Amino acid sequence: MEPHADIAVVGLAVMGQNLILNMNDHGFTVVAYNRTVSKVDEFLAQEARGKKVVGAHSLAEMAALLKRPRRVMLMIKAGRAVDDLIDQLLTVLEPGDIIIDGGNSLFEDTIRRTKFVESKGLLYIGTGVSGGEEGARHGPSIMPGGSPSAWPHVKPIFQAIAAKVADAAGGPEQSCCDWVGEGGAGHYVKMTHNGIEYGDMQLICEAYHIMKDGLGMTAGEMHHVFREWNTGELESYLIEITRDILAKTDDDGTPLVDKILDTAGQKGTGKWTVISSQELGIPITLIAEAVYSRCVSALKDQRVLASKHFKQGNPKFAGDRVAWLGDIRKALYASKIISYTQGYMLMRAAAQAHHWNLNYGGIALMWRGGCIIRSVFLGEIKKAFDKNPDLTNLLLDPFFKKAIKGCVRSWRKVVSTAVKKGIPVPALSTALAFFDGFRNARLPANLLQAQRDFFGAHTYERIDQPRGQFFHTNWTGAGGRVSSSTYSV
């Protein structure tokens, strides 16, 4: 058979199958391949029946069906399996062909793989794909990076199948997909997206916890609150699904959410985000607390035992419920601003470290539709960077500065009351602590530096001397004049 297919997708799990069907809907001929080849036949006989999808039972057959340059997209589990498949593909592909990794790969692996594949004369793309099963089928957010010269060859496909959002200026719809940058930039942006997703989910869960224990609300009552919240500044996919989850009942008519075990899982992207932030020295404290909150939830047996030793008092909030709901909404909104602020701080630091030219407004647009953190809120982030591409921090943008100021009183009220009542709010409280630290012109780190110099001769700078000059004090009179070298890890 003559080469006639536009792209191949390797891996027929839920995401792979739905991307293939999405591509087919947009007029592209796709080759479907899976290591367990029986899945190819099952897919063609069921989900892809009547479509223009072509099946392949070997990598060689798959390659023979593709137009040049061949485009092969991997939708398989991240890790060693990707490296093994790349090695196999190099035996059937030719220079100029393009390998695309659409899984949740670690960005450092993508940097390495890009260099390796390019050294063989081929091109490589590592792309984040967000939106889950529904997004893959009807329009995900796609964040490609890797070999820049590969982008023109995949751009028509990716931008066609990606989610679309209305242009704020009234122009044509815009695709939630654009080129992110070289090497691992695409997977880094996707990783950061997932980190923010962790934060958003934890914030919503804490708001739910306060409403449930602090205000004594039922799932049905909370459903109506989240339905209202989804019509304002908090409008988002995660608020929307929370609304629907709270309305779902079990077979006996009781709320299903109340029967779900309170132990959260995770697949690693949130942890990777926190590790990267530590390496870059960026305080994404909210995402870190969201990751650790999942870890605490996993200690179910220990928590049950501890609850018998440390009895909780009355968790009920005093006062008007309606007023409290307004305060919780503002606390959630302000904390959400901090979450995205920290995420953008991280991407800016990574861009400097890896020499990526990231389009921060464009990233907000890519996240505006299709992905898990899609929200009306992201439109304001795009506007902020459109007005000032060199914006160093979202909190310095006029819109977000005004928004935070309008929420601070309620934010403090909710966090302080939750702490007094023993309701854990790690994400809401760390967001507030970050804000207070960021807005404070002088922190107690001067004492910390004195301590470090005292026990380790680590030196310090002085406020009455130019930055970059370091001093050491013989604090006890018994120490020497030699200081440790000055460096930051």
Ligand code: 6PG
Given for the second form:
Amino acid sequence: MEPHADIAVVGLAVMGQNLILNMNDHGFTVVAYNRTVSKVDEFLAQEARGKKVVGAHSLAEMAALLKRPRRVMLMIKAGRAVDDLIDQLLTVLEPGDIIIDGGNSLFEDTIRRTKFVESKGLLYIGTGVSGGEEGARHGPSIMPGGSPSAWPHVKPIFQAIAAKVADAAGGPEQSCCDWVGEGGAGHYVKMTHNGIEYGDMQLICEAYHIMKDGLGMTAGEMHHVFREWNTGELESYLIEITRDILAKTDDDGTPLVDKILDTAGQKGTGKWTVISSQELGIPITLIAEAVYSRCVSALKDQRVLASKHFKQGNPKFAGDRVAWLGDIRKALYASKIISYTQGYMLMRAAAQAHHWNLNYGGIALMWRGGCIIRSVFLGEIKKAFDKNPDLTNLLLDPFFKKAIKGCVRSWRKVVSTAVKKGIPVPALSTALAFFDGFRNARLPANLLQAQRDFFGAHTYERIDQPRGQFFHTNWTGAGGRVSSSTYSV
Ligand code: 6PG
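Go ahead and give the structure of the form predicted together with ligand 6PG, now that the form predicted alone is out.
The complete assembly is shown below, putting the previous chain first.
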């Protein structure tokens, strides 16, 4: 058969299959390939029946069906399997062809793979694809990075199949896909998206915990609260699914959520975000707490034992329920602003370290639709960067500054009452602690520097001398005059 297909997708698990069907809907001819080839035949006979999808039973057959430059998208498990497949593809592809990794790969792997594939004369794209099964089928958010010269060849397909959102200024719809940057930039932005996803989910869970234990509300009652919240500034996919989860009953008519074991799983992208933040020295405290909260939840047996030793007092919040719900909504909103502020601080630092020219408003637009963190709120972030592309910190944007100021009282009330009542609110409280630290012009790190200098001659800078001059004090009179060298993370 003549080479006539537009793109190949390798890996026929849920995401791969749905992306193929989405590409088919937009007029592209797709070659489907899977290592276990029986899956190819099953897919063609069932989900892809009657569509312009061509099956291949080997990588060589797949390559022969593709127009040049060939575009091959991998939708397989991140890790070693991607490297193995790249090695195999290099034997059937030619210089100029494009390998695309659409899995949740570690950005450092994508940097390495881009260099390796380019060294063989081919082009590489590592792209985030977010939105789960439904997103893949009807419009995901797509965050591609890698070899810049590959982008024009992939752009028409990716921008066609991605989610679309209305332009805030009333212009034409925009695609939730655009070029992110070189090397691992696309996967870095997807990793940050996932970190923020962890944060949003944890914040919602803490609000739920307060409503359940502090206000004594049932799942049905909370369903109504989330329904209302989804009509205001918190409107988002995660609030929407929480609303629906709370309404779902089990076979016996009781809320299903109450029967689900309270131990959270994780596949690692949240952890990677935190590791990267540690390496760059950026305090993404909320995402870190969200990751650790999943770890605490996983200690179920130990928690059950500890609960017998440390009995909780009465967790009930005194006062008017409706007023508390308003306060909780504001605490959640303010914390969400902090989380995105931290996420954007991280991306800015990573862009500097890796020489990526990230478009922060463009990233907000890509996340505005299709992905798991899609929300009205991201439209406001887009506006903030449109107004000021050099905005260094989201908190300093007039819209977010006003929004935080309008929430502070409620936020403090909710966090302090939860602390008093023994309801854990790690994400809500770390957000507030970050806010108080960030807005404080003088922190107690002067004492910390003195301590470091006292025991290790680590030196300090002085407020009455120019920055960059370091001093050492012989605090006890017994130490030497030699100070240790300085370095910072
Ligand atoms: C997405 C999601 C997805 C992620 C799952 C599971 O953007 O569609 O982020 O990529 O893999 O949400 O993540 P955890 O198992 O780590 O919760």
